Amino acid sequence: MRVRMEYRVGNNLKFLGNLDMINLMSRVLRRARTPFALSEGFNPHIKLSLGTVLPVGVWGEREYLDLELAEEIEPTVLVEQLNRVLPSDMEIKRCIKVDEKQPALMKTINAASYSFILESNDDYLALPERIMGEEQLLVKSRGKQKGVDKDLRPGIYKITVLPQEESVIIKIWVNVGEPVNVRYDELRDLLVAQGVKPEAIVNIFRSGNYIRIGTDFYSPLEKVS
């Protein structure tokens, strides 16, 4: 039985690394006496796959994870017994049971969405149509080729700006993988240098992680057919 997760890491557990979250999740899973599936060989290990890597610093809304089981068990009881002995700023939001012959969720997750919380009273409600104005939209890599000019544009499919009571959430819907490859340090990067003050950003997350079809965004819970 293979089942898929979506879960909440809150922000007292953002500098957790992707190594860090699959031993969590393997020491949560023990404790919690779940008839996993182990694969073959001298060193066995728990089948359980996440989805794209959470950057370190960030914390994430809505993160996806396929785990195999063993034994058939209901997925509102896993996630009751999950949930039970994670750590308090982690839940399990929802599960479902999924097709063995699924592609993994690495393979299937080309979009996400990153928000930005600024503390600042200053006005950013025409910032979404001059950078989806621009045709170009140039930031130094923050990835394998370090320091080259790296053109986002082609990345960003739409950016939102909700004004809270103290602050504003910047939220940008981006490209995952190839062709472009948008990481939320360089959209930070971006935010600067169309005027946002550095200062102002005091947090950022991860908001959804996505399956784009066409001008779609769909959860790994909704596309898995």
Contents of the next structure:
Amino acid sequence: MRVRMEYRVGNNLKFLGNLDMINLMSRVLRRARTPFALSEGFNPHIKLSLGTVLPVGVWGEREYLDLELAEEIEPTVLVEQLNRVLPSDMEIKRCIKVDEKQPALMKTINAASYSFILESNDDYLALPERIMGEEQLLVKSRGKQKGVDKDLRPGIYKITVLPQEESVIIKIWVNVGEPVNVRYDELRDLLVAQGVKPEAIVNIFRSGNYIRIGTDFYSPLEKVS
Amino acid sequence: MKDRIFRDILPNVSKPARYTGNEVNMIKKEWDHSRIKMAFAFPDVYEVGMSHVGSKILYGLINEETEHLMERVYAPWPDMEREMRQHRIPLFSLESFIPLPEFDLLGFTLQYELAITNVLNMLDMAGIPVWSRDRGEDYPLVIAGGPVVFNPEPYADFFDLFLIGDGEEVLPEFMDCCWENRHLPKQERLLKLAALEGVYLPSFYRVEYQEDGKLKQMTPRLESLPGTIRKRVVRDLDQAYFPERPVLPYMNIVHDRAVLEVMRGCQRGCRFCHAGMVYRPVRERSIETLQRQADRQLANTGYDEISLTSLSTLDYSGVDKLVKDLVETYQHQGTGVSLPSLRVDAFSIELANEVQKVRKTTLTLAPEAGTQRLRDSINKNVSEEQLLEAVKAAFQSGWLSIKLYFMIGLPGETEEDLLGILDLLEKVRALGDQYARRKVEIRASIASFVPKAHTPFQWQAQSSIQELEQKRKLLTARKMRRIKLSFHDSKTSYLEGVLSRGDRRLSLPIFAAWQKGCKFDGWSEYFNFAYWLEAFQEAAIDTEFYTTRFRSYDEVLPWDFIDIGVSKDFLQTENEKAALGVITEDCRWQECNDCGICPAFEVELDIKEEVQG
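I would like to compare: after the form predicted alone, may I see the structure of the form predicted together with the partner chain?
Full assembly next; the chain just shown is listed first.
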């Protein structure tokens, strides 16, 4: 049986690397005595796969994982068992059973949204239109080809500005993977280039991971055939 | 403060998860409702300190079973230190993000001599004066424990008090005493604490030297203080506290697994071994206790590996049954058992094969010396026949990689002994060619012998750096296929040698070395021997006085006032027997060797299962 879960990784856990997160989840499953499936061989491991890597320094509001189970278990029961032993700043929000033939999460997630929390009195309401109106948005790549000019424009789908009481949240929907993989740190560079003061950016989180079809963004829990 | 650290500092440092705290099973007690607030400081980086079993024991014991509170702090890596100093953030605890000066007690564990510069650096980062005499009423008491403080003298001027021996035995009553006397001025409080057994108050002892630089005598300044400090001993390890909910790190640490301490102490009696002398007698836990601890630790952590730790785990009387039980119980969950080191015999291999069912590792054996004569001399009671038997059995059962530990610079070592290491390695490889399924890889890790206080070799001369380099040349001259030698740094070993048998006069050069920038001296990328040499020179310290000099039996040694229970007569006899190449058998299978521990401390060997010698 395979299940897909949506979970939250809070601010306290934003400095974990991807391997740390896999270890954390494996240990959670063992503490919860989940009937996970093990791989064969000398070094058996839990058949667990996380969606796209959550970058170090960024927390995640809606992250996803797939897990193979050796026994049938009611998803709501599983959620309850896992939430009981998860670190305090993490939570499984939803869980559904998915077909074992479903493609891996890593392959289906093709978009993400990053939210930048700004503490500033400046007015950013004109920012989305200005950015989306540009032909080209060049930043220095922070990915594989470090330092090379990279045009983020084709990878940016949507920007919203949401004023809060004492802050502003700028949320940017971007492409993940080919052709332009947009990283959160490149987005931060872009915002700074657009006049946002670096010290005004007080926190960054990934607000979602999506399966994008045309102009629609679906949660990986929605688009399962 | 936590928000500032998360926002301004952690994004700029390597491995930020070292500094975030909040791990699963962390215990954060109510600050205002706790009695003595103690910060437990490990003077190395998080992933090293978090792997230390003793720290886990004390943390759990104080927080779970007393009214006091204990929080953790580790040495920040230099990139973090830079950021903290720049942002003027004092060293803080991981539980509450509280600066160290706000604690009542700051306790360091000294696992390694060279960690002392990190101690000074951590005090400085906390804004606490490093010299004990400069710390008035407003500062926490700064104390130390751990194996290094069996000779506390080189560090005597930095600490208010030392706790000698098994920490879980003394710390709770030490903290109770701190609480009862909390309203007294510091000096009076110190004297109350020094009345406890195993507690040493260095500033109240006068040290005099002879004209030739040797120690003349050490005397307490007050009659009420003891002339010798007796170590503390856990009598019943089976009943002693052991954590069942260890703090579970988020990041990968050095020993990232559940741990069972199957026994404490070892009396194989290797004559170079510090731990084997100071942690006598052997005390075992029962199989039932260990099974229960394994079950609870795994349930509370979710670890997928369980390690059986001790000074010599294969000597634990219940090891065979315990390993088989654990493997059988947890195998189906993909949870493995690991043995940190193996004895050099076929039984070990058989048991290692048992473990192999679940997880594959390199086989590690420690013959320590290359010839039978020298192995007898150091009392490493292993014959070449046994070793080769073990290796053959290992290759036959599928191992392809073997690592062997040796030491060079041992007392009485000759060229023949050194070449004997190479001959032995070639024999091991030949067995591999004969019995293994594929080409084998043999690795030898070669350490430099450092004479340690309280061992039979405490009077012996240490090899100079030049001698060690010559020995190294001799060993690397022979070309050997598929045999890799790696050497410990001879300068590091030399410095360890200065400190391990040092006296109070070393505090000045230690301080000076730290001021020059020495820290993380155990890490080769930070070790700066030139700074140390400068520091010794400026303090007019001749390091050879501490290292390459033979000491006579009538010399007063700086650590003589620490009573480990093993008599100086026994150590002397053992040193004599080494010269004659006569072995001393383990007293578990032979009659008592009169080392002195049992009558002196009214303790007994505590062996749980019937075993064949």
